[in-house]
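Let's start with one chain on its own, the form predicted alone, as structure tokens.
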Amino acid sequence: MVYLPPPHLASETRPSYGETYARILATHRRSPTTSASSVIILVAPDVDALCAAQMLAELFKQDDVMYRIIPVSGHAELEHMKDELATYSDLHTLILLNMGSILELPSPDWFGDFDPRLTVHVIDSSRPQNLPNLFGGGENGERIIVWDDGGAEHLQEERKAWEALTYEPEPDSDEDESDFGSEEDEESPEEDEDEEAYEGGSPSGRKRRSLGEGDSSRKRRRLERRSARMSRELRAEYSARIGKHYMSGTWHGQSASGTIYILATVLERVDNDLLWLAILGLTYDYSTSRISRDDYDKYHSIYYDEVARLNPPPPASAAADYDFKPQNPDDTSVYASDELRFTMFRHWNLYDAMYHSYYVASKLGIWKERGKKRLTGLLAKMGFSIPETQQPYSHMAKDLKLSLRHKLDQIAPEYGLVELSYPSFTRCYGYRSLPLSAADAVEAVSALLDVAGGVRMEIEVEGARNGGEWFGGGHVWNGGRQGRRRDEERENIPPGGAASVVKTSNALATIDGKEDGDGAELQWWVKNFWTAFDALNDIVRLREALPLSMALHRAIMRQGSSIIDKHDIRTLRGHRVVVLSQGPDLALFAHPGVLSRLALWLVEALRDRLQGTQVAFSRSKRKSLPLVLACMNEKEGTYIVVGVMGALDFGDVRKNEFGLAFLDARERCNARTRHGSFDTSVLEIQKDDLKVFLETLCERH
């Protein structure tokens, strides 16, 4: 068995996270050639994986383990990285964060031909998981260790089907069976001789066989071997069960950062820093609709108890109105709080925070003039004037801020806003900064990952709205330029090393095909990764990234409103299809992460206004809001395509079946495509092939 159950399901014969981590330490300390390349962590570019990498790096530093963190953008990059890792003679532990669960890692195409000493640990929240990774045996199977969240315990039927199809022989035809019988008859003299030798060659034994006992025993053995073979019907049933496992769509389980936090709990090393990173990973999964509200509440209750265990209770006044303040200069406490669904309202102004909220936009139809009037009417009914709501939230009158939640509870339901808050957390940063909520921190880190570099972003200066760069009201974001030097190698130097990462040579690539005298320029997404990685533990950088996130939300609202106003949404056989081929923000939405955000905004906006459909390729009978969003990448001459299966109910999540649908459509129309990320519902396709690809995708089977 090569999957690790969570600690509460572990036993003496089934080790869990703690025992496996101890084995990593033992292997590292026994290795004669220990170096920073002995333990390598490959990290996907998302907030959850980033937090998990930061947590794992902290645990390794405490144990004086040298390691390397390498960002990997997608499956193509992972395949290239695999070839490079094959050259590392001292590599004994490879950890994959939010990647690899769907790949057949024991096969020779991936890590099957690597040194037998190498152990690959898969900590991935995406589902479904590859069955050979979970249940495979042998030398290659045992080297792949999946850190499971308990979901594999419910895959026993799939395990039985996979083992039967893998280890049972193929069913024979009638001719094969007759040949098999004749072969047994040919071998029977040898068997008779063996039986004579066993019986001592006594005449009585030969006499019994002469009476036909030998023939009957051969027939009985033949029937037993035939009955042990699977019938074609049973094999077809097993194949259908495994097909259902892989074809039901993609979804997400426990976050990778949550898995590392459980490991830290087992090791008795939890603190507020690790707890906060685990909370950010959970908040990211919820804010991007990776998990449902029910799953979020389940994990939130666990972290709620951890917050109460590790932190002093907040003052009574702060707990009542969620106005948390640090109690001393070094206070880094984490408090439970209710988070309003207003986008970064503590750092924006109240009107813009509500205007750019996905939830408020969907309920009020904010892209229409009537929707804006409804928002203004809601604020007026609450007793908030327009000038007050358009000044920074921190400058609003304190009595208005204290009465905000109470008035929302009274009046917002009249406008259909019944779920304006959800349970979350807030962290203090002493006297260095005002407290920061988990939702705001996730927004800042996500913005750094997506648009800290690689695209021109203009942000507004507080107090100077819509002035533009020329008139002093805004300036171009340049935070991404403050990243690491290209030739700087960073690795942890035990004990107490300040740095924790080192770059790898495959992270170097040219931009626009140009090189300077010092070597190649880092790709924009690699720069963004390290910028976001550093910001996780730096409140100053996090707060500097908040205006960037605001600018990103403005662009999403601007583009989404334009799509709806211009009726750019086409309906093709149950699918909603949007193609962006022009506009001022085209370069921005050519980034897969930003395009996925726009797709989620459109699904939220259309949830209460469009009837759900059952798409052609779906295996589920439940209706949803399938949306296909494509944006032209003028620089590459391609389109980035994103598929989203929106649920009809707010807070619910549907399994995303677009990954398999994309593959099927590509094979049927021979389109030139590639998957540039680990998200199978994101695809890059040649510009000339988009039309036939969309038509093929939307065809009914």
Second form
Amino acid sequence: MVYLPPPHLASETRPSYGETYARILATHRRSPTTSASSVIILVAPDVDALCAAQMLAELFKQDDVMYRIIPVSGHAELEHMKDELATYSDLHTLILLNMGSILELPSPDWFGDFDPRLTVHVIDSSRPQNLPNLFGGGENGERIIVWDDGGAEHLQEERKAWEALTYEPEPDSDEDESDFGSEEDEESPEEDEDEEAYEGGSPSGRKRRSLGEGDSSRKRRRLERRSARMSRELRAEYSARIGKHYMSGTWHGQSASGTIYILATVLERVDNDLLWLAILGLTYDYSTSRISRDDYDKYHSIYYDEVARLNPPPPASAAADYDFKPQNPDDTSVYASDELRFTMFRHWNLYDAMYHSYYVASKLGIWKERGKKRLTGLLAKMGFSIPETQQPYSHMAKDLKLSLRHKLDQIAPEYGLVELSYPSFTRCYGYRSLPLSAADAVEAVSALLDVAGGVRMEIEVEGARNGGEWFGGGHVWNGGRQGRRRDEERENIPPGGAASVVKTSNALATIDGKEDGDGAELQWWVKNFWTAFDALNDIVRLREALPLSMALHRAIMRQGSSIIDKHDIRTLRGHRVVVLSQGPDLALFAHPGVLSRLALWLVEALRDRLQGTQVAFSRSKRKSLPLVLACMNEKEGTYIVVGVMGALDFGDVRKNEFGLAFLDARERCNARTRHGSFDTSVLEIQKDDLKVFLETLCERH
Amino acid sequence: MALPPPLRTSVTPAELELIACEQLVDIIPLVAMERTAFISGAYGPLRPPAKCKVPIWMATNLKLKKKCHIVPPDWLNVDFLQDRLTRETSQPEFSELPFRFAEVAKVILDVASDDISNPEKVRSLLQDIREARQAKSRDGVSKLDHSELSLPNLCAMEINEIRPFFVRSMGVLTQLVRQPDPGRMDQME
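And the form predicted in complex with its partner chain, for comparison with the form predicted alone?
Next comes the full complex, this chain leading.
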């Protein structure tokens, strides 16, 4: 077997996470050529993978394993990285986080030609998984180990289909099918168990791990008889099943950080830090609509028990006012709390938090004047006057804070805001800082990942609104302490080299967004990754990043409301299309991460206003809200296109079928496209091909 | 490191900490290990959950990798330190404390504060004790006499602090005592 069942499904013959981890350690310790490049972790650029990488790094550090973390932004870069990895002779473990699940890794395109000592571990939350990865056997296939969350157990049918199709030759056309059809049916039930235990010996003669000669010869004869009779119908049925597996769209399973947390539990080395990172991964998945509310609740209850196990119970007073206070200077415990759906409401004022939250925005129709009035009306009904709501949360009156939740429960249902809070967690940081909730931490880290560098972001200084103290609304975000470090580099200019150094530092000065070509482009992306990675455990940097996240929300809000105001949404045969070609924030939205957020915002905003439709290329009959968002990247002359499949109910997710639809449409209209990230529903297309592409996307086929 | 001139020739606190880490401390290991030979001696075997005595440097290393729990020494708790603090503040002499208490306490509080009960109180008590003893040494230094050579119950860090000044001033004082002022002898005649 090359997929790992989770520990609760493991048995003696089926090793699970713990044993595989022990294998990694053993290989590392025993191999004579172990060096710093023996264990390499490739990480995709999302918060979940980041958390998983940090957790894995922590576990490796405790076991004295030398590892390297390399960020990879997309498939193209993965190929590039693969070529480079082929030259590392001492590499024996490769771990892919949140990537590679859909790629056929045993094939020669990827890792098929690598050294047989290399094992590739795939810890990926995206589904569907590639069947050769899961079920491919033999020396080549067994190097690929997929850490599964139990979902693969349900793929037995697909497994049968895949094995039948891969290992059986083409059926002969002049076989008498009807005669042997009934015999085949009798034989097939008992063959099923045999097939599971016996992965090979097919007449095609591939090199296989054999399970004993005596048995194999008898089974081979039976298999030969059976294979010769595999009818066309059966083949068609198998192909259809496999097709269904791949083409029903992309969705997500257990988060990568959740998988690593389970590993840590098996090793009995969990502590608050690992638990917090796992919580962040889960919250990220939920807040970006990768998993549905039900899945979130399922994982949440597990983490809730863990929090109760590892932390002292919160003091009774905390439950009353939801504001946890650290009990002592070193208190770094995690508490369960209810999170309101107002984005970062503890960090800016109440009005802004409600204004910028997806949920409230959609229900109240915030982008119109009428909606804004409704919001102020709601706040007034709750007893908050306008100046009070403009106060930063930390300066808000104490009794207002205490009564906030209570009043919300009472009054908000009138406006249709019913599910305002969801259960989540908060972490205390002793006396160094106020407690930070999981949702806020995720916002901060993902803002760092998306826009810490590479784009000019103006953030607001607290209290500087309406003129404020210094007449300035804000300042350019310069990465907090990091920005200051950049100035020091100018001191070290060698004499005579001043001109060239200045030019390089200008190229690297990503604050102004003046990237010149791909070299600098990669730079800013990698820098963002490491900035976010460092901030994961550092409360000071997280807090510094919160204003950045707020600026991002503001930009999304501006753009989103202008789109809706201008009625820019066209409906093309069942799905909505928005093309952004001008606007103040165009450079900002040319980044796939930010564009995806905007798409999610639009889906949320329009959920109640537009009817669900059935998309032309969709295979399911369920209605959903498909949305295609395209934004122009002026510098490169391309459009970044993002496709999102929104669900009709809040808290539900649909499988995203845009990945396949995009590929399909591209084939048909020969557009020049490029996939920039691991998400197949995001691609980059040449300016001129956009129109044709969008039209082919919605043709029925 | 830029130290003031008097301290440049003496031992630094970090070095004192290193020396103090040779002391043995009790741990509750979480992993098993055979009796292994190190440069300073052979330690082990580690058989969880039985306690074992290992040097502090090894205990720190294991603790950082989450492979053991450190059992704080019996003087590192609130009651003992509170008692010593009251003695410090009530009596003019230095109270009795383990010789390298400051270094050991620092290391254990840094690495294993979750193994100590009430670590903040312990930290504040240690701070108070240090301040009380520092006040006493300051007074003592002003009363230096060429024949006063016994300083009971002074601890390693404190000795290190006074050492440069003490050595030089004792040297000068002895010289002064051996050669009384020639001017005065003339006057007496």
